[in-house]
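Here's a solo chain for you in structure tokens, the form predicted alone.
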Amino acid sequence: MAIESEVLVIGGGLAGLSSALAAAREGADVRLLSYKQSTLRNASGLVDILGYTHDGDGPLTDPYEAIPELPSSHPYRTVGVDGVREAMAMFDDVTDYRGDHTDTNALLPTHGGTVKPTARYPRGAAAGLASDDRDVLLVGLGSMVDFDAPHVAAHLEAAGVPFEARGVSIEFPGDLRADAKVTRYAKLLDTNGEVAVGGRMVGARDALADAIEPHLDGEARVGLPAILGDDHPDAVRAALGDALSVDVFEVPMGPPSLPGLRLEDALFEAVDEAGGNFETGNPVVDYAAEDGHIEEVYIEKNGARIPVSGDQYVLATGGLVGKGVESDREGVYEPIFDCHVPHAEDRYDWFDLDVFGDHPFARFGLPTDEQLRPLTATDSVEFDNLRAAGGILGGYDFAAEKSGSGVSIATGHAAGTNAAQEAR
């Protein structure tokens, strides 16, 4: 007998994350079915709404005014501003995010050395605003080849910053070259458990500070990559901070993120507190349909098929990267449900001939009605309980805009609330 819910949620990033809540807090018996782990641990863990225009124009100042110049297809114009807007509102009350205070994107640092446009962003990145004029000493690690802070720095004071940034490179106290790992790093300054300096035993926020101080020369901000603890960044920051009379920011980083890991955490949480319900670690693999409408799916458990089913379905598997979509010398489709994506027959017309051209590969994904119910290739809706958010979603690029955060929050929400409302 199928396992039952009144939402069914398949996706476990940010826009299932966001859709499961959503659906929650209208009072829906939410399940969450998740296979692989969240994309976010990938992200930078920033949150950008619409950083630059369909044409490229940019960066925006206000993302919310350009939503309405959008194309028709794209996702932002199936919620409309005032969706975005209420989906932010969920996103704000279940993180310590901030940004919120203005309609404006903020400028925040990237560990290349590039100023990025962003609606929201973790606390612990606030006091490295690109804004403020206060200078700044960025601080890299030996071990972590990714993030050159000399390098950064040159790279924003060439982007015209106002203000002053140097770049040093240390290694981190305690001789950890055997498992230099980010998270290494942070459970360390978490527990601010001892490293061996100079031949005595101290604790890593303190020795970490002793090794930093040296190369202060009036800087009133200090920016270290995304390592300052996993469960107690604050404190972490804060014990720098006392330490070296400044104020310490963290710099956003590749995978693995802590941010993105921090994130993540956050959303988990408010779905479980609004009485979502979790099932992770086993594929979705098939679907059983009548007439139209999604009876049940099928998970993959130790070999055999487990029967799960909704009223109504949430598909937020991800895009070509996540593998909601997918491709082949056939096609492009959609894996578990067929739905329909567009695309042209010969594949030479998938890509642009210039590397960083217009590649209309970087919008293939799933066309919708005005509730995010999928399409086929006539116009008619794929299933009347299916909706679909987030990355799998086509008509718009996420990498160029600088929306996919803002795309997957706005449609889970919107895809989720309809959902809830459409099951009670």
The other form holds:
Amino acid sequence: MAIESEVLVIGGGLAGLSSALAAAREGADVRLLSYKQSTLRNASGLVDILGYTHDGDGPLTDPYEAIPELPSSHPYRTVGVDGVREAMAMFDDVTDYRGDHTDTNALLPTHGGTVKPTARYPRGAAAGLASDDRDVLLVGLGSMVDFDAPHVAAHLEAAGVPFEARGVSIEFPGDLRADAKVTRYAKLLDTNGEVAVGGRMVGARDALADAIEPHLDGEARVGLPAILGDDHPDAVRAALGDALSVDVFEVPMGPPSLPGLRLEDALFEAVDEAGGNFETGNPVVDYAAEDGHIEEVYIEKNGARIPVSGDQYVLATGGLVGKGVESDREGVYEPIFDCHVPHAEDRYDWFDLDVFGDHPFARFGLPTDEQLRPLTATDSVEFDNLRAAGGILGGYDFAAEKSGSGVSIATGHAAGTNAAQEAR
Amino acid sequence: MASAPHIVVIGGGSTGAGITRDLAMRGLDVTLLEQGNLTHGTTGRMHGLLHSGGRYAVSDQASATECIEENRVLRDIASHCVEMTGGLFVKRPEDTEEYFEKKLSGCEECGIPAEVVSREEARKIEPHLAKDIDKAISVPDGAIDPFRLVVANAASAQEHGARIETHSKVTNLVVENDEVVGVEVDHSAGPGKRVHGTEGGTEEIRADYIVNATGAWAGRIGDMAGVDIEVRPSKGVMTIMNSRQVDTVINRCRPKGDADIIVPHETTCILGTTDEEVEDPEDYPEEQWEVDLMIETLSELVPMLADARTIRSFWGVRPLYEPPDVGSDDPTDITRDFFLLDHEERDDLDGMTSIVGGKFTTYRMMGEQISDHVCNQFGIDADCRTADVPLPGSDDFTVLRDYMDEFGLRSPIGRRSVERLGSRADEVLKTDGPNPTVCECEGVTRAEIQDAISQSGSDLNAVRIRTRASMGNCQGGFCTHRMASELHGEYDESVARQAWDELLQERWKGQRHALWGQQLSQAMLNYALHATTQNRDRDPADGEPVDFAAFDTGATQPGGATGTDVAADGGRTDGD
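Rather than the form predicted alone that you just supplied, could I have the structure of the form predicted in complex with the partner chain?
Below, the chain from earlier opens the complete complex, with every other chain and molecule after it.
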């Protein structure tokens, strides 16, 4: 006898969590299956809706305005502007992200030294807005090669930001090894653990503030790489800010990204609060269907095949990175249900010659009907009770458009809501 | 003799660098000119095999004999560039016994230590060999890092007073009275180390003698002086695997054929190759079938290759040459021997000799012969010492020390750094500041990156070939921005940005041939990290000015967007 739910969501990233949350809020009995760590650990933690048009115009000030102009294959066209707005309202309701006071995009500094348009940003990044004209001191750690503060500051100036940016490198107090992990810094700051400075033991927050203080030259805000705590980031930031009498912000970073992981935690908590169930750590490996209707899926657990069933299914296993879409030398495929993934036959037609060219592989994914149900090569519905959301969807290039989080939240919300309504 | 003759060597591959070192050590005044980076042409596009000679033991015994001789020399003088992996010539049931015997006796005739090993023994050495192979012959093949080797030759030449100019293209030869007396050079970034964004210029360099060591490009230089050099460029593909499926060089024991060698190289394996004549050494098709052929044919020897991850493919062109009267149809028939074309004897053009053909393994021997020839032109009697004097990094490199404690490095990184640096390890790794790892795939630390920058200027591709940074699994996805940051400080932001863009594009080039499975997934992640997280694809620093005021300036509720103490969520989240 399979474990039963009304809505079964496969995938624990932004789209899966948004689906599960939306379905649970509709009152459905929801179960979310996730296998590996989600790609949120790779993500900056910023939530973009749309930063550039399909043709590369931008940065866009109003993402909603540009949505109706997107190609019809784009997932945003399926859920519509209102769908995006409803989804973002749900997101705003369960997170403490900023940016919801306006439709206008924000510009935030990146650890690569550029600025990028985004619709929502964590509170920790708020004081870093690039449209704010207060001068910035960026502080990097000499041993942290992902964030070279003087280089980032110089690059920001080259990007034309309306403030002066200066960068300094300091050593993190205490005697951490040269290749300490970001979680090591975060933990020390979370717990305000003691570190040795000049022969005496000092709390890590005070010690860090003391190390920054001599470098301040009247700047009103100080930016650090996103290492300022995992469990208590607000308290860490507040302590540093109070000690230095400045606003402190984090610059989002690459993997492992604490803001991405914090967002994941917040959404898991929200799904939990809404009554959803989780089953993590085991892959979905197969399914059974009859007459185009999925009966159950099978997860592999310690070598056993365990059936799990739902009335409705949401597939949110991600794109090429999350392995919701896979490929070999012969072609591109969706590994669980073998849903159709359109792609050129010749794999030399999957990419562009320029590193930032128009890459077809970036748009690999499932085509769907208006209810986000995957379609076969002949445009019929693959399964009447399967919907897809997030990175697994085709027809858009989230990296070029800066639309990844928005599409995941919007399609996740729509798929979860539809699935719940259908199941009831 | 009033002053040492000034020799210009054109071509910064193994041959050119070898000649330059040799001549400089003999006291001549030498300038080396290379149109790209050192190793830019054929040398940087080889599979890294240090030949035992076994490969030529049947078809070309003269080459085979030279190979084993130079194999021994390079183990001595370039120990930090060589890994003596050993090699196997593996016979499958469908390969003939007759050829196997020929190979074995050929090795003996050429003085190549060779031994027959049974199937069981071979599979004990290399457990991933196919179960149904017959047997194999073991030979002293090895792996060699062509980048490190050429850089060491250039560094040694510099220590002996040579001038090394990279990114300096010869645009014309200066010919006066049927004698080549100089070259015209176009520097892409000013003379000396390459610095991005620095304006280049043209220079006329007068010389007493010119050596054309441009390999597949030799005909181009010949054209500038109106002499005909019929090099027949032949392309070959090499496919890089993400791990070492084998630790021994694996050759297929059968007559010439495509896809018959696997070379373990640093953290990877390199599969090779094809042999196809092309018209133009710089512009030839790089085709999917060639990559597929490597994987399919070589998995007959090592079945797990069929599903293994490849990280990129690259093509090289061999500078094959045969004297005009031979006329082979098939490039695999053309000898791998080298030829010294004295243009005075051959074309009544004084002052220049070209060197064509040859093999990487015998680069030093070629350098010796051409240096003898050059010295003869001037009646100079100076001995060649390149076979006896170790290259920089290889002196007194007897023991791999454990640098973990000494430099605070994790042990695998410390070990790899020391392997790469050889006897230069102390000099490079002893730094005052922290020495974090910049490239995790290849275990390259900041100190090594900084050392490479001090040698090569702002060119991150030159840093790459010196350190291997950005050459691992992620193909630069996680380290190109870090490498660019290592440039900043000494160099301006715009210089670092240009170098960064150039490296990103270069790393993309070869990955294109490995875009399926895990590497396609990696490519998407790299794209996302650069484009989404960093917005490098739409970098405002490279584009139109942005109207910052048109964007969100922060919430206007009490406390402002920037306050750290305001709960904007109605108090749902505690302030900790």
